[in-house]
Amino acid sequence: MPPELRIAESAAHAGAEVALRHFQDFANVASQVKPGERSFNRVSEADVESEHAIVEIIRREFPDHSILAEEAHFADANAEHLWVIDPIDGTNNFLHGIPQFGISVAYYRSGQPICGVILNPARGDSFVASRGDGSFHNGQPVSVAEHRRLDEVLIGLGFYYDRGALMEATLSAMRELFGHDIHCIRRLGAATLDLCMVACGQLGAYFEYELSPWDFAAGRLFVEEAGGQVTTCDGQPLPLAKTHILATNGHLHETMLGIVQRHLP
């Protein structure tokens, strides 16, 4: 195992642990709204002490890597060395107690995604890819479904904090793909997760309007290990950076572009 992938590893099952704690009593986990954000933006304790757990095995044994991280690290997307965390990714499903949550460790060299980690400790799973040796659920090789029709798929998408032309751009989108005739939306509230399931073939595609580098690191490197791919809404190449985001099993690309970058704010 790659030492990268091996403490990416720990790093996400210290945060995982941290995490599991504080769920168990979901209810009296503190919390505040982020700064200058609304009500619905919020971070908790677990998400400040899952970061320091994760950020410390990295530094440990990495200490001249840079570390880009939800909470409190900030580092340039080009650095060689770039560690990218979020370390509870679906905060809002995680205090009200639903356990559909993600800890993403990702790595990437001279901007390229190395290796990968997620991990949703309320349902015991684990998502790893490294590249070019595949995605693995729980151990297990995936890889995405082989559908070519959007009537033979359920589709996800995420909201992101904006309640105005985001949010109305994202309900005109999925207007469009229930005239599809698609089997159904599903919106979960964990991008990190919703990218494994599109590698897992549960979705046939993911899309979402506007999303921060560290949700998406470690998911399209698991999608791609998987045979699927992954773009921005228009189709150009994924940056690292807050960006819009598409992530399909590849035969579904092209036309899921042709909708959703013609709702593209």
Given for the second form:
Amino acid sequence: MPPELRIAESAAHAGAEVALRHFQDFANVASQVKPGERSFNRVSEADVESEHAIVEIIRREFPDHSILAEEAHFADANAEHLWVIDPIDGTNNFLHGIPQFGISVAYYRSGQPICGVILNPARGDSFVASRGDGSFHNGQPVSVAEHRRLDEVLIGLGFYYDRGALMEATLSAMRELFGHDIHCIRRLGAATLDLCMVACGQLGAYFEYELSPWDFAAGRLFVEEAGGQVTTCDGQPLPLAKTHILATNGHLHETMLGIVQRHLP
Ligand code: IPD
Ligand code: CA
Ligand code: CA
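Next up, can you give the form predicted in complex with D-MYO-inositol-1-phosphate of this protein, since the form predicted alone came first?
Starting with the chain above, the whole complex follows.
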């Protein structure tokens, strides 16, 4: 177990505790629209406090490491020792009282994911992965499903915060997928947890035409360590930057690429 994993776990739990406390009174959580964004892209006091709690623990243990976190920490993604944090993934769910949100903490060394922890505190779920050691859901090893055909699976997707070209592209990819008799589409609202669901075999694939590094930093390792595959929507290795993303159980990767790449804006 890498030494950073223990800290990733306690940091994620500190964030989860903050998030859960606010979630119990979600209707009264203060939030505001992010600068330059529209009404549906908000930051709440819970996001900010959770990030603060997570960062405090990492800084105490590793004062020299860099931190890239969604709300207020903007390190260079190329730093040798880098922590990538989403203090609450699924803020819209959170603010509407839907128990589908995640706290995500990942540690990268020289650009490579070393370990990651994602918690869904409202459901008491933990997802932990470390490079070469596998993925664990509530302490039990997980692996992707064996499905090889689209007419055997559910597909997850997200719309980022775009209501223009990306949204239209997502809708047209979705329409094509329905033509392949997929069991259905799921838009669950927390990218970190969508990735966990691919790893646990619940979704055959998940894609999104734009995502930020904190949305996938831990989840991509969780999928890979569970035997799945994660690339950009045109089949390139995933950069630690804003990008499009396709995660699958591996068997469906080529088939899914053929579809998501065709609609890529
Ligand atoms: C968002 C969620 C959502 C996804 C968006 C993300 P946030 O994260 O993961 O499911 O569709 O692209 O930005 O803003 O709630 O942390
Ligand atoms: Ca997020
Ligand atoms: Ca977030």
